[in-house]
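First, one chain by itself in C-alpha cells, the form predicted on its own.
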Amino acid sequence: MAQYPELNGRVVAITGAAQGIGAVAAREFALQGAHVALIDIAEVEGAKVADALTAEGCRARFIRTDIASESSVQSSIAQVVEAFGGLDVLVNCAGGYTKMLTIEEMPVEEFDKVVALNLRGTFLMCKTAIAPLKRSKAGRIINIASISGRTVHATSSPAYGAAKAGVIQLTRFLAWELGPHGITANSISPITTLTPRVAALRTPEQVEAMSASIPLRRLAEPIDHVNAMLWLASDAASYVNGVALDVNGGRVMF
C-alpha cells in the first residue's frame, strides 16, 4: 500500500462507509493517519466499522445520515466539523439500486428513489461541504460514479446509469467552480466490484464469466478503487481536477 504522509491528521468524510467500498475506504484512510467520519444510514453496521477502527487506535466516528435529506446532511457536516475541527476531504461512496427494471417497466417512484440516492445525495453532500472545504489548505472532493454512467450495460439500472452520469457532470461543475478556491473535484467510475454483497449474489461460474470480459481477467476488489481515492486525496494529485477516472481493468476505454 502506498503511503501518503500528508494525509496524517487530515479530516476525511466518507459516505456509504458502513459496508463495501466505503468501509474499505474508511479503514485505509484511517490507517494513513486521517481522522475519518463514517457517514451512512445503516447505524449498526456503520458504528461497528467505526468501533473497530477506534479499537485499532485510529480516530474515527460514525455519523448516521440520510444523504437524500438536506437537513440530515447539514447536521452531518456540522457534526464532522465539530468533532474534528474542519473538513479536508469528502468522499461520496453512497449509492446503488435494488431493482433491475427497464425504462418501460420502471415506475416514476423507483426512478426518483434511485436518482435521490445517487445524484441528489451527492449534490447535497458536496454543496454542504463547500464552506468547510474552503477553509482547508488541501480541499478535495472525490465522487464515486460508475461504469454504468460511462456506457450502457444491459445488466444495470437505467436510473442508476443516468444518475451516475449526472454525478460525473456534477463533479466537472464542482471542479470549475471550486478550483479558484484551491479545491479539486474528481470522480471515479468503478466496474462491478467483488464486495461481499456481490459475491453472495453470484456463483463462482458467474464471477468467472464476468471476469472473462475484462482485459485483466478479474473483477475489481474494493482496494483497487480505494487506491485511486487515496492518490486523488494526496498532494501528488493536487493539479488533477475535473477528471473522470475509469477504474475498470480496461473493460471500457475512453
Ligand SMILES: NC(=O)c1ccc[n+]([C@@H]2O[C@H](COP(=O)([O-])OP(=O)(O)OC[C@H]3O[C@@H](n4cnc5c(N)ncnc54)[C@H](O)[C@@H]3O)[C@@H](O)[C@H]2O)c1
Second form
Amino acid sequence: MAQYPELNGRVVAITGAAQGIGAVAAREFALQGAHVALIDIAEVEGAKVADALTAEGCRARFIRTDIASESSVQSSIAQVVEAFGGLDVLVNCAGGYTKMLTIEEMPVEEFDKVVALNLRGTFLMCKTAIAPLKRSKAGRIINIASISGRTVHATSSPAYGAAKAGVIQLTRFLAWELGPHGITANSISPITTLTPRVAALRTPEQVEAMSASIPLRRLAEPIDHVNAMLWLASDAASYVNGVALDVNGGRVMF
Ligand SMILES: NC(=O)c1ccc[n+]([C@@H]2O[C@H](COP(=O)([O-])OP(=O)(O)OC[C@H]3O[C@@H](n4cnc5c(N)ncnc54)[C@H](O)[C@@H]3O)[C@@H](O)[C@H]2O)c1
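Switching conditions: you have the form predicted on its own, so give me the form predicted together with the ligand.
Following is the full complex, with the preceding chain placed first.
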C-alpha cells in the first residue's frame, strides 16, 4: 500500500462508509493517519465499522446521515467540523440501486428515488461541504460514479446510469467552480466490484464469465478504487482536477 504521510491528521468525510467500498476507504484513510468521519444511513453497521477503527487506535467517528435530506446533510457536515475542527477531503461513496427496470417499465417514483440517492445526495454533500473545504489548505472532493454513467450496458438501471453520468458532470462543475479556492474535484467510475454484497449475488461461474470481458481478466476489488481515492486525496494529485477516472480494468476506454 502506498503511503501518503501528508494525509496524517487530515479530516476525511466518507459517505456510504458502513459497508462495501466506503468501509474499505474509511479503513485505509484511517490507517494513513487521517481523521475519518463515517457517514451513512445504516446506524448499527456504520457505528460498528467506526468502533473497530477506534479500537485499532485510529481517529474515527460515525455520523448517521440521510444524504438525500438537506437538513440531515447540514447537520452531518456541522458535526464533522465540530468533532474534527474542519474538513479536508470529502469522498461521496453512498449510492446504488435495487431494481433493474427498463425506462418503459420504470415508475417515476423509482426514477426519483434512484436519482435522489445517487445525484441529489452527492450534490447536497458537496454543496454543504464547500464552506469548510474552502478553509482547508488541501481541499478535495472525490465522487464515486460508475461505469454505468460512462457507457450503456444491459445489466444496469437507466435511472442509476443517468444519475451517475450526472455525478460525473456535477464533479466537473465543482472542479471549475472550486479550483480558484485550491479545491480539486474528481470522480472515479468503478466497474462491478467484489464487495461482500456483490460477491454474494453472483456464482463463481458468473464472476468468471464477467471477468472474461475485462482486459485484466478480473473484477475489481474495493481496494482498487480506494488506491485511486488515496492518490487523488494526496499532494501527488494536487494538479489533477475535473477528471473522470475509470477504474475498470480497461473494460471500456475513452
Ligand atoms: N460495487 C460495485 O460493483 C459498484 C460498481 C460501480 C459503482 N459502484 C458505486 O460505488 C459506490 C459504493 O458501492 P458499494 O457496492 O460499496 O455500495 P454498498 O451498497 O455496499 O453500500 C452503500 C452504502 O450507502 C449507504 N446508503 C444508502 N442510502 C443512503 C443514504 N440515503 N444516506 C446515506 N447512506 C446511504 C448504505 O447504507 C451502504 O452502507 C456506490 O456509489 C456505487 O454506486 C459500485
